[in-house]
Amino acid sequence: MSNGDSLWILLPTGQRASGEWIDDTLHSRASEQGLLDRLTQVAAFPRQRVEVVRGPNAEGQVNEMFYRRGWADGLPIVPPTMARVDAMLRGGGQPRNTVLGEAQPLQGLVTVEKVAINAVMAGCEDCHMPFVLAAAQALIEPEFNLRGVQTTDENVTPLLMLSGPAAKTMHMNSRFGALGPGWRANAAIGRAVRLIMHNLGGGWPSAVAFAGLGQPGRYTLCLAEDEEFNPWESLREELGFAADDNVLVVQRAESVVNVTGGLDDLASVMASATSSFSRLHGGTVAVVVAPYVAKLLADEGRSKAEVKAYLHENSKMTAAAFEKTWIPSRLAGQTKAPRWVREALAAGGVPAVEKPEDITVIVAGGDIPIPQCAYMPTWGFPSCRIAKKIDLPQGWSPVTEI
């Protein structure tokens, strides 16, 4: 509701079972870590749903306010208004006092109403709500360890992977540039989960989150697979659903390592210390395959599957060089690698990861004759490879022509 030069906003932070709101705790780190000389207003806040802001430069106020507070990700914020936050309801079609659980670590509850006030004011669309509620579900699954992301001095973020027809209907792209800057959809879906962990899970930098030096993609990674150059079945036919469904996969990455070149390069790639993490831990990790390289593939009759073995087979790391690299140098004796990581290291080489189907491999990238393609190496456990169906609300309608 906006009346004047009067804003009527809902507020984002989160709030626990017993009532109790995070911000207090976050107070407490925050001053601990010497961040209140730069968030002069946290926990400074009316305790309710609604606050009022009045003034000539409302919207203004709100962006300095918000930042101020904690609740933003350094870049301005769409101020979440009543009526913007009632319209992204509507395009995620679910009750907004609906409760999804709570966000790790502090435990705030995520409600259908809390994950449409951080998608407003991530420069959502109404018709990316569905899309964010899948997000959110997916992070507060036991498997994500979203604790885990949150804390650790590691730089992981949520890989967000959308397969199906919906992707191009709402403009989410997949080709030149997927994973930005230009597309709405890619920037603001994964922007919203990131203020979801902020705002709900308190995942604040330097306060609870102490990834070591951060990533570009802890603003947002999200993109589509490619319908069109995917030579192969789709992730989503892959992951056992069908093939006009919806489905968001969602992954822990550490990086995005771009590799210019072909399989070999790719299993160079894997090979190498970028995979420290999924031979200590175990876990799911990605390759983006450019259109060129993936038709390249298809018409030497590789199938997905044998593409996904060749990388395996070939992203061996030697017993020699394996013992060199940080992990076991530094912390032998401290972290025991796992089983298979043994067993493979006694017969000669240990892959990136424990077995084939450990790598999730998409279409995705600009349609010209150059193999750019990427590698997102995992941090964490347990295994995590997270598909939700997204079942689109009735009347659910894409990004309109102005």
The other form holds:
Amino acid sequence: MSNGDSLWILLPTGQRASGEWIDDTLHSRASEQGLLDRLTQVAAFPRQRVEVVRGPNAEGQVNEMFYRRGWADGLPIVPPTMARVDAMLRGGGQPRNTVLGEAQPLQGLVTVEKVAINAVMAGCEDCHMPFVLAAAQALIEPEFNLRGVQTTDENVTPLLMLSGPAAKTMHMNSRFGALGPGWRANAAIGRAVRLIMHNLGGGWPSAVAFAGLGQPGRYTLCLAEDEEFNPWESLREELGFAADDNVLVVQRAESVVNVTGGLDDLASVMASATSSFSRLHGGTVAVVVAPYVAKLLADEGRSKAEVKAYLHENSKMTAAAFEKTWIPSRLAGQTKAPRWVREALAAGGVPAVEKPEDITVIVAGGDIPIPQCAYMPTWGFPSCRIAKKIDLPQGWSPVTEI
Amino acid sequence: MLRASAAAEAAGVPSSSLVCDGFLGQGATTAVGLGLPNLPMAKVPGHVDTQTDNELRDNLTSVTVNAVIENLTAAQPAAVMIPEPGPQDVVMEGSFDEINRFFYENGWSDGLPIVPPTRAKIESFLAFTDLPTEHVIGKLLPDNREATVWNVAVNGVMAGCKPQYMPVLVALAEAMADPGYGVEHSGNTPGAETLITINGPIIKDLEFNYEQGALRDGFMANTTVGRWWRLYLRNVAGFILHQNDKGTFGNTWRVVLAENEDALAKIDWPPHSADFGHARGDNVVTISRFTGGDVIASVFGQKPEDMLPYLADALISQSGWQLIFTVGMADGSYTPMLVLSPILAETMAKAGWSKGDVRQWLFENARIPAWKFEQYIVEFTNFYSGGRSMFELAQLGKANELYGVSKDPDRLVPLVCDPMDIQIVISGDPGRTNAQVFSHNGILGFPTARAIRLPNDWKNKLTGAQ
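Could you give the coordinates for the form predicted together with its partner chain, as opposed to the form predicted on its own above?
What follows is the entire complex, opening with the chain shown before.
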């Protein structure tokens, strides 16, 4: 028999419908880009579902091995043992072999089991699985344009916003530090989504993904809409769902821009060149309004729709300034701005987005009088605000038994 | 990017995609995603925005133009094969339970315990063939994986076969790889299952059961060779449930059916292998895919004329949707099988009937009204929805002329196009008046035979093994 630990692990990486493993393509790309000095074991793994790792410190071995194979995000991962994955699958309530679709660009099949494996690696609790599944389904919707997101030179990443009563019970943070570290749901669910993009879609940075800088949101970008501090209808109700539904809303987001202040400060940021891509591609941006600002606005009797209209109206960039921004000036004459942009410029200034409804507004953050709002610009075609209602399995419990 | 090129290639028009240096990696990946991993690309050195006209002209003429010419004129290499563990790699070390768990979780087992394929055990199988270990028997769809002597042996060990069964296994792998058999259909929706029959002195050499209980487990040769067949379909051809194997219900491995050569000799009827050009005394395996069929119990009668109507009725009652392989989807590829116990065959032979006579009688009398035939292939199943009657199909030459004799819907038509399409095998309890009918899966598992090659010194090797 074996000495020390014996870990039975399931492999997280993608296999196409044809049976090919995406790591073989990735090996070629990584080699061309000089990544194999660091990722020394790319494509060097048994082409199987299960691998057995033995010996003292097997968990540590798996962690190191996965990093060298290119399957991690740079932080330690939780080795996806069969037992852990089985528990994660129970948490999700879906059969393991169900195929949800293919992850672009390398077309690894997104099966429920592979989602669970990456969710375990990310540090998810079993009760997070229904949310990870919903996010995975959103990613592979054509309107999300996963191929674009994975391969562009822009720094775009999925933005996950949870609207619903489960957010509180599963401790997804919507208050102080909602976009920062410390809360497992925010950290792990967003990280699981990134690992799925990485391991099933093959979006390895500098091998397939050529984002110039990327952004910290590519580790995780996940928060909940606050219920108590929201004076208006919830995001899920705006989108036609019921108050007691749990809805995950997914958009494409460039880096989060911090805005200390209120609507005018937000509008000023939105008017700047940060909104270049929504002016080129159209699309849906997101605004997080601090509780303090939300209360002020509500006390003034302003509805959410009025807030959006205000931001839209005041996010205008003049034609003179617009011509100087990178895209129109570099691609002068070669790329036509969308008609709404040209018409707006002719009329005096182009807003960040085509219409107020293209702004997603949620209330989140700590309740302090120096309000921390945020603006997430967008990138890419087509306009994308994907809402997935979470069907919680029978007996779902937000508390994981130890 | 590259979508226009992909569209051109898909339309059969060669393309060359000009890609700037910095985007080559992206291009390669995008090409994969577009389903064309080797989409030809021509490098444009540097970045076009930053070069002077002269620099750009030099770069294009010295580098890019050549690449474009090659893209448009040279054959592209085929896409890379999926790397798998090497055939002789050790995939796992551990206890019996651990190996079994590992194999099961990796999809290499049928759910029963397998015998761990160790090198020593595999080599004991290799001793029973004179073919070299790396000899490639063929390539099996859908995975397009090579069937080799080595992997035949590995699966033989796993199935619990004895080493001396190896010549049978090799012949079966050869039959599986025969394009005429159509192994690529083995995951089809109806889920018909292969029946292996075996003829020749090897039946007794390897102690195959050919008498009472011929289709039941209990004898190692019949049982383990049958099990090997499905393990081989799984591990080499690549049929995995919920993936490539789409049988609605499926069925599972049948034990090998060995024909009763003694009974055949007694009545001087040819062996089943004679249908494929072999003679009594040849060691032969045949394969074809059948659905369940039924036992025909208590075939009563002292003369063939008394017994055969019941057997004809059995062929009729067991032939339904399968008739699409006689007319509609294929032309005369339906070949049902009738297994007769020796006493039934002896009774017929005693009356002077040959096997050919029996086939002829059944061909002429196992007939159904044309409207009933059409009901199966059109109204019940919608398998044939061309809108033409059998008569019209026969007129157009798309069905055997037997089906176009008249337009009368009540005219009786045969189940098959030729008496030889009714396969007859002699086996089972020699003293019981039972028969068995198997309905056949047509071109999607067409009867295929292979001679079994014995190694030099077979007899001595066999004695040594026992």
